[in-house]
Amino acid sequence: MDWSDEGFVLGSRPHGEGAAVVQLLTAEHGRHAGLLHGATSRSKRGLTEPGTRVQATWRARLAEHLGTYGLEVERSYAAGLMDDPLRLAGLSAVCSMAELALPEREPHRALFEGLSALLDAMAVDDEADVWPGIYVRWELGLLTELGFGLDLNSCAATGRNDMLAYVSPRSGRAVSLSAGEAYRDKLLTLPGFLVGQGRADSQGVRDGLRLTGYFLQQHVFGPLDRPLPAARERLGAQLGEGGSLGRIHDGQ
């Protein structure tokens, strides 16, 4: 059997002599592995860089087999980000999260489209970076796709949707500023850009990463007795450092 699909390379590992097992996030077949022969050759080395968009053909005798890939590069993102360590960290983080959090061979078209939008935003070099906010939204979508979506539509205490400022770590529901003020030390901050209140500034991105990171650890990685992927931890550390978000202007 065989299929063709578009996908993004998430990662690869050596297999045998000169080959590699490549993990893709595909549009219609989800996270899917396959064997790429000659992966270490000069002509194919760029095919296995995380974030590379490819046209993939997969073939196997039976559906449950590993199968083999034929890959053609459509766009390589990593090469254009080499001079920007923060964007490279973002690319590494999103690919690691998709590879380690998503179940194999389950379609997640929304995450595929979100990854495409994120990498396109990373590739734009302008005065104000917007990609960190898109990254936070991608992780929020990851939680939703895995069945752990947060309810940010209305306050858990009042049922209203004005001045939402916190999220309950127990229920994953939003809490308004007035209802949550007395318990603010026990609640997670809800950045306004996630509920339509302005755009993602530097503090909002940091709060967003803490929010999604908490629930990803609680519901996805914690039950597997794993921490968040190291690449995700590095991104969080870099985004939290003074000056790292210098081009994400307040109010952007």
The other form holds:
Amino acid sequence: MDWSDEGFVLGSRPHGEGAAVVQLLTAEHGRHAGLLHGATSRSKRGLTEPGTRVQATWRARLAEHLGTYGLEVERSYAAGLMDDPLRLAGLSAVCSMAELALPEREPHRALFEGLSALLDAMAVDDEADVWPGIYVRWELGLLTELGFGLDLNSCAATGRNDMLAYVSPRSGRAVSLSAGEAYRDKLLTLPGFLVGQGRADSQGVRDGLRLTGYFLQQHVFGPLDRPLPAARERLGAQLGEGGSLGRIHDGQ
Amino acid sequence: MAAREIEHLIELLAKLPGLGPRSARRAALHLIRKRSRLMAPLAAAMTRAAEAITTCTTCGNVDTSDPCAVCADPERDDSLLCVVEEVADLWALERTGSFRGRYHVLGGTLSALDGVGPEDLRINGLVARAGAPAVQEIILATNATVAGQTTAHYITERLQHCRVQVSRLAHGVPVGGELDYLDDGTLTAALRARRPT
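Given the form predicted alone above, I would also like to look at the protein as it appears in the form predicted together with the partner chain.
Then the entire complex follows, led off by the chain already shown.
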């Protein structure tokens, strides 16, 4: 059996002398692995870099087999991001999150489209970086797709949707400023840009990463008995206090 | 059916890179045919190498002495330190004959999927060496891959407090390369790294 689909390379592992097992996030087939013959050859080496957008053809005798990939590059994002430590950390983080958190062969079209938008935003060499905000939204989408979506529509205590400022770490529901004020030390901060208030400034991105990181650890990586991927931790550190956040302009 | 010793030899040869069971069988037969001229000297050379080869505690290179020949060479430039991922990269740079400084072998790259963190690489040793007064420039010669460049950025951050200049290898058009056949990524990198003539 065989299929053709578009996808993004999430990572690859060498297999045997010249082949590699490549993990793709495809539009219709979700995270899907396959063997790429000659992956270490000069012509194919660049193909397996994380973030490369490819047109993939997968073939196997039976559906449950690993199968082999035929890949053709549509766009290579990694090369343009290599000089920028923050963007490169973002690329590594999103690819390792998708590879480690998503179940295999389960279609997640929204995450595929989200990854596409994120990489397009990363590729734009703009002073007012918007990609960290998109990254936080992508992780929120990841939680939703995995069945642990946060309810940010209305306050868990009052039922109203004005001035939502916190998220309950227990229920994953939003809490308004007035209702949550007394418990602010126990609640997670909800950045305004996630509920349509303002743009993703540096503090908002930090709060957003803390928010998604908490729930991803709690519901996705905790049960697997592993920490968040090291690349995600590095991105958090770089975007955090004292990190190299100079390129995200506050208040824009 | 071959004798057990020959089967064992074939099994071991088949573990070498580039050799499968069939080619290992051919190699074993070749060695047996040239027993005195090739097999015995090869066995002796391998025994000697296995006993003598050690990893240099200064730079991570493999040699028969510690410190290795590169670290012990008084003619080399102490002010330049070239950081590479693996020993094979050090050998590649040595083949060019164009670098006369010292090396530091990391032993791999940071990798979230394989669980390789900074403590698994020789990064602390590099920071310690960078603090030496003689060192003026550190050249990051990691591969032009996401993992290689992520490692390079991490090292740059760790070296921020050292008074050394940090540079990295250029990325772009290889010698003999035709633009028409280059991939988009390399062309993009070459355009970004263009310089006035």
